[in-house]
Structure formats: C-alpha cells, structure tokens
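In structure tokens, one chain follows: the form predicted on its own.
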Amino acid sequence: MGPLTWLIALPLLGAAAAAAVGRDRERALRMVGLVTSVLVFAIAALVWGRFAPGAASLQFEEHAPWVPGVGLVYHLGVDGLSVSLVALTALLFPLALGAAAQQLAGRAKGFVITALLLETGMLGTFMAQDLVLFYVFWEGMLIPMYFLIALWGGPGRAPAAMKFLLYTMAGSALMLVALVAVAFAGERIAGRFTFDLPALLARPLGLGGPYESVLFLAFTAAFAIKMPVWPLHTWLPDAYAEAPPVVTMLLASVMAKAGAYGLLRFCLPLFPEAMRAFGPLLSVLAVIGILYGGAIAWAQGDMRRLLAYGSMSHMGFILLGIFALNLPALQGSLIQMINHGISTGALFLIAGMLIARTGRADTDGYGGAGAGAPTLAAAAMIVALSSLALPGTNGFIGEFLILLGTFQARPAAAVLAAFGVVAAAAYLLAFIGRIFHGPVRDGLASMGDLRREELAILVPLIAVIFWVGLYPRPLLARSEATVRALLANAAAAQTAARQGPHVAAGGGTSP
C-alpha cells in the first residue's frame, strides 16, 4: 500500500484495535487512539515534506480498479489544493484525542472508535479523485460526527445532532444526483462512462447554459451547508454549542474546510462558467456572513456560540476569496483554511479547558481568570490575536491576500468585508476581557493554570501560528502551481463551453 492508503487504513485499524480493548481499560483505549493518530500524522508530515512545490499535477497517486463495470476507480492523490489540508487534519486529531482525555471518564471506548472513523472520512475526502469515492468519504464524515454530537454532547445534543444530520444529508442528496449527471456528460465527451475526476477533466465537458448552472447549484448546496454559508448556517450554533469542545474543534477546523475544498476541487474545474456567473451572488452571501457572523458573535454570552458565529464570519472570508477567482485570492483562501483550522481549533480547545475547570460556559460567569491562570490567559490572547489577523500571526497573510485579490475583482465587496476585521477585534477582545480581566469572580482565583498535557496540546498550535505568520512561503509554494493551472484550465473550459460542445469534444487543456 502507498502512503495515502495507509493514511486511510491506519485509523480503521486503530478503531478495530480499540474495539478489541475492554471498556474498563480507559488508559489503554486512550493510548490506542493517540498512538494511531500520531502515526497518521507522521505519514502525513512525510507526504507534506516530500511534496514537490512547483508541480501542478497530482502526487503520491494510487490508482486501482474498484467497480470497473460502472466506471468506479479507487483513485487517491494529493496536489496543492489538498496536501496541506491533509497535514492539518492529521495534526489536529492527536491534539483532539489528547484534549478529550479529561472529558471521557467511563466513555472512552466509543469516543475513540468514532473519532478514528471520523478521521478516515476526513482524510479520504481530501485525497479522493473519483467522484463516488469522494462521496463515500464525504458521507463517511457525517455519521461519526452525528454520533459524537448525539452521544457525547450537552443537554440539547439530540435535536442539535438531528438538525446537523438533516441539513447535511439534504445537501449530499443533491450532490449525488449531480455527480451522476456529470459522469453521463463526461461519457458524451470522453467516450466512456467514468467517475474519475482527472479523466473527466482531460477534455472540457462543455456543459454551459442552464444545465451547468443546475449542476453547479447542486454541488454548491452541499458544500455551502458544510462550511456553512449564510443563510444555510442555522444548524451551526446548536451543533457547535452542544458538541463537546474537542468535537466542535474538529467540526470547525476540518469539516468546514471540506466544503470550501469541494468548491475548488469540483465546482471550479467542472463548472467554470457557472462559477463566474454566480460569483457576484456568492460574494454577497460571503460579505453578509462575515458581517452578520461578527455582529452576532459580539452579542453572544455563551462562549461556544460566540466562537461558532466567529468561525462562520471567518469562513466568509474564505468563500469571498474563492469567488474572486484570481491567484492572490485563491492562494489566500487556501492558506486561510489552514489558518482558520489552527486558530479556531485552539480557541475551542481553550474554551473546553475553561469549561472543564469551572463548569461555566457563559462569559458573564467569568472575570479575572487570568489571575489564577496567567499562562492560559497568555495562550488565549495569542490565539485571539491570530484570529483577528494581527501582522506576524498566521491570520494576517490569509486575510490580506483574500482582500487584495477581492479588491481586484470586486472592490466594494472587499471594502465591506474589511469591516469584518473590525468586528473580529470587537468580539474576540471582548471574549478575552470578559473571561481573563477585571475583578476576580468567586472560584476563579484558584482555577488552576495550564497543566503539562494541556501545554503539549496548545504549544504546537501556537508554534504554527507564528511559523505561518512569519514564513508562509512553504504553504504558498505548495499550492501556487496547482492554483495557476486550475485558473488556466477553468478559463480554457469556459471558452470551449461558449463556443459549443463540438469544440469541447475536439480537445482541451489537461489539468
């Protein structure tokens, strides 16, 4: 097996190993989860380190027949769009499992098994190059996440999990129909029925017109719900607030990125004309999400809902950059996916540490917590500054590139979106101020500072914050060639679609 298959297989093997361990052996169960996820991270780090910057094509490809009779292939690969997202996913899972150790008393077995199954689904989503294989992994994320919310969440976990399930399954059903339609369109152009994405893109499909728009909207609905995009976000506050903080961290840091990734992996190369036609509308929705999410976050008392709406606001920047459809904005969106995963993930972990110590989720129940936990307060401040895009931290370069590229394409949208940075400063600094500053509330002076295991979880995230903020070149170099090729091929496909299907069938630019 190649390294990408090992990335999928190891969590499955770890889940099987955990299933064989007795329920009362919680330490052994936690070790199975941690060792498995650390091994996965080691392989992902090796793939990221050996990835050749400057190459637009897929690397580490693994290709085998799956169900040849209906055009299904087992096809994995990573390129500039996905290699850093695979590394991000692999980094966050051992940190999440380590952070969950204090919250799993008596319930570790099911959690470890479900979390490892979720990791398989998430990693497979970013590596699959066959439409149906992608759909299998896409749905493979949904079921474990549903159970992580429904079984380990708060008092309102059941309705929150059901709302999450219904929303995402509705979008997935639309995408399933659309991907079958894409395969039939590819058969007309390529002469064979296949779901293999590189094969479908070998020649422009030349869809064009209302047919392309319908297929684009079906795919986009699934991706927009996952991000989520306003106004398809109403599942978000309940799911984020009711899920355990470590699960919310995975939901916001990785699963939301799968939606943004899907727009770049599938919608832009398959439906370039629709991407441009619907770009103004999606840009408006992105700006609304940025400003609405920031305003609602500022008004929240529950820290988990505050961070949930803040996460939605930051995802709006990523959406805005994607639909600017130029190199700076797409590069900014890709690096901001990584930045958002790191910074928002760290904020949710810090929220979980606070709730575990005090049992309080409302920010009004805090005050002066920094007196008893100065290291925790310092870590929270660093992460908050990265989220509001302070220069020198990871958030700055991503938002700067997004706004730069958007200003080239839609100046008004860029100006309005810039006010989202002001909103982020308002709600994040209010979050820090309400919790860590002011008079010390009862019981907080002796709350306890960061323990060694908590430092081991937060220090890697803070290190990435400064590394990307000060030296983003390794991330940008890995994605630049792929983004350039994606834009060039989308332009060629758009031209072919405008000239008619007979031209598209005659040739095109290979990805």
Given for the second form:
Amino acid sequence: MGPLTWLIALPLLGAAAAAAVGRDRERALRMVGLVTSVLVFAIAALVWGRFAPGAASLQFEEHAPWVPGVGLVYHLGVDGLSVSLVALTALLFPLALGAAAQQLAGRAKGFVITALLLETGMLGTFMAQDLVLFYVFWEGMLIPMYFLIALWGGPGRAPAAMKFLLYTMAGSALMLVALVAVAFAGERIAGRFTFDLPALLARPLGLGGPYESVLFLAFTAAFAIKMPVWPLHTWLPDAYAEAPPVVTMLLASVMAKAGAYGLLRFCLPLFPEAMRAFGPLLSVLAVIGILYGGAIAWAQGDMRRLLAYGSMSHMGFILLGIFALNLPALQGSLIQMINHGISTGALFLIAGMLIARTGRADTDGYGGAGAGAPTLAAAAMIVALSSLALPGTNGFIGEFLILLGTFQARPAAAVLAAFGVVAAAAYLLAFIGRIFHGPVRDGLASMGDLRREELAILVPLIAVIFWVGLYPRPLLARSEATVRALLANAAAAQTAARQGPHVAAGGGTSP
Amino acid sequence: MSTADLVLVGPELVLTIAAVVVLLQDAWATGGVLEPQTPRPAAVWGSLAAVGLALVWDVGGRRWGPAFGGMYVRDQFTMIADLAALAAAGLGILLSSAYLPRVRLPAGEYHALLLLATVGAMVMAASGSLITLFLGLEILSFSLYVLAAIARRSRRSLEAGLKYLLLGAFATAFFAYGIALIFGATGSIDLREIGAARPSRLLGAGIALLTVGLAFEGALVPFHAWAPDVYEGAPLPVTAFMSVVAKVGAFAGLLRVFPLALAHLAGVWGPMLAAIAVVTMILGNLAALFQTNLKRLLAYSGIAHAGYLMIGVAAGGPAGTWSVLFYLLVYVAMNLGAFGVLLLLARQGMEADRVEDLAGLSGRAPWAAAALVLFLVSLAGLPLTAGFIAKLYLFRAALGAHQPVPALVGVLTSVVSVYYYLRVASAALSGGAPQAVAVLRNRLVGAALVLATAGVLWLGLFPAGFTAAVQQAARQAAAAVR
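Could you drop in the structure for the form predicted together with the partner chain? We only have the form predicted on its own so far.
Below is the entire complex, every chain and molecule, led by the chain shown above.
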C-alpha cells in the first residue's frame, strides 16, 4: 500500500476505532479524531514535500484492477493539479476537528465518525484517476456531509441539508451517465472499455460537435453546482448558514474546490473543444457570480450568510481563471483554490468562535468586540485582508494572476471582475467594522479572548496566509508543469479538430 | 426421467422434501392446535438446513445441463438466480424467527410455504420451456397468496391475500393464454424453438400476454396496483420475503424469455420494455415520496426497483442479462436488510411500520441504525454500497444498447429516491425514541442483518468476483440458446 491509499484508509480506520469507543467517552473520541487527522496530515505533508515539481505526469501512482470485467481500476495519483489540494484538505481536517471539540460538546461520537468518513471522500476525490472511482468518492463525500448538516446543524437544518443533497445529486446524476458515455467513446477509439482516465486520454477521444457539448455540460453541471456558479447557487446560503460552523468551513474550503478541480481534471482534457466554445458563457456567469455574490454579501445581516456569498464571489474568480485557458490564469486559479480554502476557512472558524461565545450570528448584535477580544480581532483583520487580496498576503498572488491571465484572454471580463475586489473590500471591512469596532455592546467587553486551543487552530492558517503571500514559489512550481501540459494538449486537440473532420462526430452511441 | 435429471433438480427437490417434512412434523407435533404458543425451533433449523443443503448442491455441485427433455435447464444462469432466491429464503427464515412466535403465526405452514415459493422462483429461473415457466410462476405465486393471508385473525392480512389471489389469477390467465397463442404461432413451447421461429403477429400477441403475467409478478407498471395494498396488509416478514423472491422469479423468467430466447427480436421488444421501465421508475419513485407508512414506502420503492431491473431486460444482450442478475442478489441483500431492521421494532406488540417509529433508533440500537442507513443508502444507489455498482451496471448496459432514455430517467429518479430514503435514515438517527416502540434483541435476526450488511458492503467495494461470475453466466446462457 502506497501513501495515497493510506490517506484514504487511515480516516476509515479512525472512524472504525471511534465506532468502538463508548459514546460518553468524549475526550477519547476527540483524541481518536484528532490523532487520525494529524497522521493523515503528516502523510499528506510528506507527499507534498516529496512531490517532484518539474514533472507534469502523475506521481505516487497506485494502480490495481478493481473490476476487470467492466474496466474499473483502482487508480490513484497526484499531479500538479491535486497535490496541494490534498495537502490543504489534510491540513484543514485536524483544525476542523479541533474546533468542533469546543463547538459541539455532547454529541462527539457520531460527529467524529462522520467527519472522518467525509475526509476519506474528499481526499479520494482529489486522488482518483478512474472516472467511476472519482464518482464514488465524489458522491461518497455527499452522504457524510448531508448527515453533518442534517444532524448537527441549526434550527433549519433538515430542509437545508435536503436541499443541498438534492441539488448536488441532481447535478452529479447526469455526470454518471456522461462518464459511462465517455468510456464507450473511448472503447470506439481504443477498442477497450475502461474508465481509467489516463488510458482514455492516451489518444484523442474524437468526440467533437454537439455530442461533446452535451457530455461537457453534463460534467460541468455537477462541478458548477458544487462550486457553486451563479445561478446554481441557491442551495448555498441555507446550507452554509445552517451547518455547524466547522462543517461550513469544510463545505467552503474543500467541497467548493472539488468542483473547480473537476473542471480542470476532467472537462479540460476530455472536452477541450467544448471548453473553448463555452468559455465566454461561463466567463459571463463567473463575472455575474463575482459581482452578485459581492453585492449580496454586503447586504447580509447574518455573518454566515455574509461569508457564504463572499465565498461564492471569490469562487467566481477561480471559475474566470479556469476558462481564460492560459498559463497565468490557470496558475492563479489553482493557487487561489488553496487561498480560498485557507482564508474563507479561517473566516468561518472565526465566525464559529464568535457564535460560540455569544450565541448570535447577526452582525448587528455585535459591536466593539475588539475591546474584549483583541487577539481575535487582530486575527480576523489579518484573515479579512488576505481574503480581499492585500499585497503581501496569499489572496493577492492568486487574484493578481487570475486578472492578469484573464486580461490577456478577455479584457472586458477582467475589468468587470476587478470591481469584485472592491466589493470584497466593502463587505469584509463592513464585517470587521460591525463586529469588532464601534461602541462596545453590552456583555461583549467580557466576551473573552482567544483561548490557547483556538489560537492553535488559527495560527497555522495565518502562517500559510503569509507564507503563500510572500513566497508562493513552491506552490506555483508544483503545478506549473502539469498546467503547461494540460494547456498544450488542449491546444493540440483544438488544432486537430479544426484541421480535420471529427473522427466520430456525433458518435455512434450519441443519444 | 433418469437419475441424471433428478441430480440436476436436486436443489429444488431438497427444498420440496423439506417443505413437506416441516408441514407434516408440524401437524404431528401440534395436533389440532392452529396457533401454537411455543416457538418451533425444529421448523426454523430444518428449513435453514434445507436452504443450506440446496445452496451447497447448487453452487458446489456445478453440474450443468438440460433435464427432462430440455424443459428444465441447469446452467450458471440458473445457479446465480438460485443464489438470489436461496439468499432470500435463508434471510427470510432468519428474519422471521422472532416475529412468528410473538404474533403466533403457524410456523410449520409459514416455513413450508416459504420454501415452496423459493422452489417456484428457482424453477422459473431454470425454465427451458414455457410450461416450466408457468409451473414455476404458479408454485411461486400460490405460496405467496397463502403467505400474504397467513395471519388468519388479521382482516388486513386476509384482505391482502384475497386481493393478491384475485388479481394474480387474472394475470395468470393472461400468461396461460399467451402460451396458447405462442404455441399456435410456432407449434412449440420450447424456448429455443420459439426463439428460432419466424416473427408473426400471433407470436407478438402471445409474447405481449406472457409479459403481462411476468410483469404482474414483478410489480411493473401498469400491473403494479396490487403491490402497495398487499405489502401493507401482509405480515411484515412475509412482505419482506415476498418483495424479493417474487422479483427474483419474475426477472429470471423475463431474462429467459427476452434477452436469451428472443435475442434476435430485440429491436421489437427493446423499446417496449424500455417504456415499461421508464414508466415504472417514474411512478414508483414519485409515489414513494408521499408515503408515511414504511411498508407502503418500501412497496413503492420495490416498484421503482422493478423499473431499474427492467432497464437491464430492455437493454438485452449479455450486458443487460448479467447486470440484472447482479442487481437481483444485491436487491435481496439490501431490501431484506432494511426490512430486517424494521422487524427488530415493535409498537405495543404490533408492527412498528411508521416512519416516526424509527425515531431515536441510533440511541437505542446504534448498530441496527447504522445498518439501516447503509441499506437505505444502498437502495438509493449511492456509492460505496452494492446498490451503486448494481445501478452503474444497468446504466452501462442501457447506454451500450443505445437506450440513453432509460439510463437518464434511471439516474434522475434515483435522485428523487434519495429524498425518501434519507428522510427515513435521518429519522432513525435523530430525535427521541417514542415510548411505545420497543427494540427487540434476537440473535437470528442479528445474524441476518450481519449477513446482509456484509453482502451490501462486499458487493459494493469488491464486486470483481461476483461480476465475473454473472458475466460468465450470461455469456454461457446466451451461447446455449443460439
């Protein structure tokens, strides 16, 4: 068993261990969760550290037959697209479990088990190289997430969890049919039925035309709902607001990334022509999402909804960068995926800490909280500044590269998107101002500053913020070769498509 | 009839003899008492032993070939279908062991009829001629009629049995008339000869009537109307067993007729059966959304699953055949598992069959609650469970047969089904336990749940072995009729 299998197996083993512990031994349960996720992070950090930056291909590959009769393979691997996302996911889980220990006293057992199952699903999603294996993890993370919202959420949790589940499942249902269709297309070209992505990409699938567009849309619908892309975002405010804050952090920091990652992992290499053809449309949606999310966030009184719409606005930048289809924009999108995970995750954690102290989520109920909790206020300020892309923090690197790349491809979109940066400044500073500044509200002076364990959760995130902001080279170097290769392949496929008629335009089995 | 013939029908023979012995032993032991108070371990263990022996004979024997002049066919296809039927019987016996004495159902008759119904499904799977198919169908459905009405003191049980009998007899009449028309058109009742016959209008009409009979047994729309009432009225363990064994028989029969015997006419019946599949999936899933009674909910979910199974039949070819075979075993495990958890509950001595009866189950019986969630997730077709792999195979078969519509409707209705399955799962995981509902502890039911859980997980995570087996079975069966 290689390190990647351990990344999947360890959380499962941890969940099994937690299942064996009695439900009233909360300390032991929390320790199981924490130790497991720290071990997972150690392996992920090792993988990240040993990853050879110059190579475009998959590393740490594991390949074993799963169901040979139907072309299913157990194929794991990381490349420049995924290695940092795996590390991010593994970093966030110990922090989430640590924060949950304080926010969810009394029902630890189920939470620890479900969260560890979720970790398996999320890590697997970023490592699977077989279409069905990917789908298994992709859907596999939905079910724990549903239960985390439905059982541990706020008063409106049941409908919010169901809405989230049905929305995301409806999107991925079509993807299931589409990925079977892709495998059949691969069989026509290569004569062998397989779901293995590298094997399918070994030669051009020759889809082309409306058939490629249909398949592209089926995949993209699944990814766009997860991100979410405007106008498919309506599940987001409810789910983000009703889920417990640590779960919201995982939703925003990891699950949203899975959508963006899917576009790069599957849509770009499998459907390069459709990726180009639908670029303008999706860029428009991205810009709408950036501006709409920013504007709505500014008007929210509930801090979780404010951050939820803000997160959606930031995801718009990532989408914009992906469809600019050039090196700086894609690199910016990838690094912004990490940044968004860190900054938005930290903001949701801070919101959770505030709610745990006062029991209220509306920003109007606060004011002058900085007087009683200066360290918390300082941490919130740093995170907010990184989220609105202040130079020297991680957000600047990402958004700058995205806007640079987009400006080369679609100047108008880049100019409009830049207003999103202004909107982010408006709502984030409003968030900070309403909560931490101004006259001190009753009881907030004695709110209590960060405790040691809370500090231990926020410090690693703030460290990453400055590290990426000041020295982004290691991150960018890890993804560069893969992104170059992806773009080169897509360009080659497009030229081939333009020069000759499609090998099987419309396809023999096209519906 | 030779000894070789008897060896081939050995599994059926074992079960039939066991059924007779159990029935006689019951008569001798109880005398004239119809509702004995004492539990009857002999009936339980005797039936289990018979199922085990049949299973060993079936899977371990590996003797293939036609018997009784080709009317009976024992091949790998039969073996896989028998595996599903015997799994249903074994789990059904284990699951009912606590319920029968508690509600004072006649154990002897119950076990005898259960074994006979299993024989019926197995004969259907082994049919080489329409007469064998008819015999199997009758053995299966007659046993089920009586089983549905076995709670003599319950009006609802009697009503269920009567409804089932009347409508079932009607469907059987269609089936018999279909055989007559097919015989008129082709001059044969042998499936191989019918497959080789020239298509004609009379043959088509006969096949359509045949389909009515099988679709009734499988609860396919528009022949499903009996299912919710019968499922709700019959005693819970009967509902559980009936919901799976009838599907095993019906779909084994449908596979023998359509993808295997009539393979060359796939262009004619494919779209028709696909339409039935689509309508069945839509209606079953939509109707299940509004159910608050768990038995009715599982009845409509059973209709929906008949629709999914029909995707494979309509797709035809080896891929369609083996994906249905795979799905049948998976369906047995997950559906009986879900029913098994319900059988652990009792509301004031009665069946706990409302969604709210499940509330707080995770606090009282965490393992049962976890198993229930697993079965429901599998029924919804979500990954890491056998239900997902089984559905993936069906959708793949449909796309391979250029039938994208059933596959698309299948995935979309699966999303709908997530709503009602997970609503039940959430109920079991949250809330306070109602006072009136008691959770029973029973070793045999527990063993059945462990077996079903292992099946759902094993076929979901490591399906390669069984997939290879069903693929080979489908190839062998297809080659034999050509």
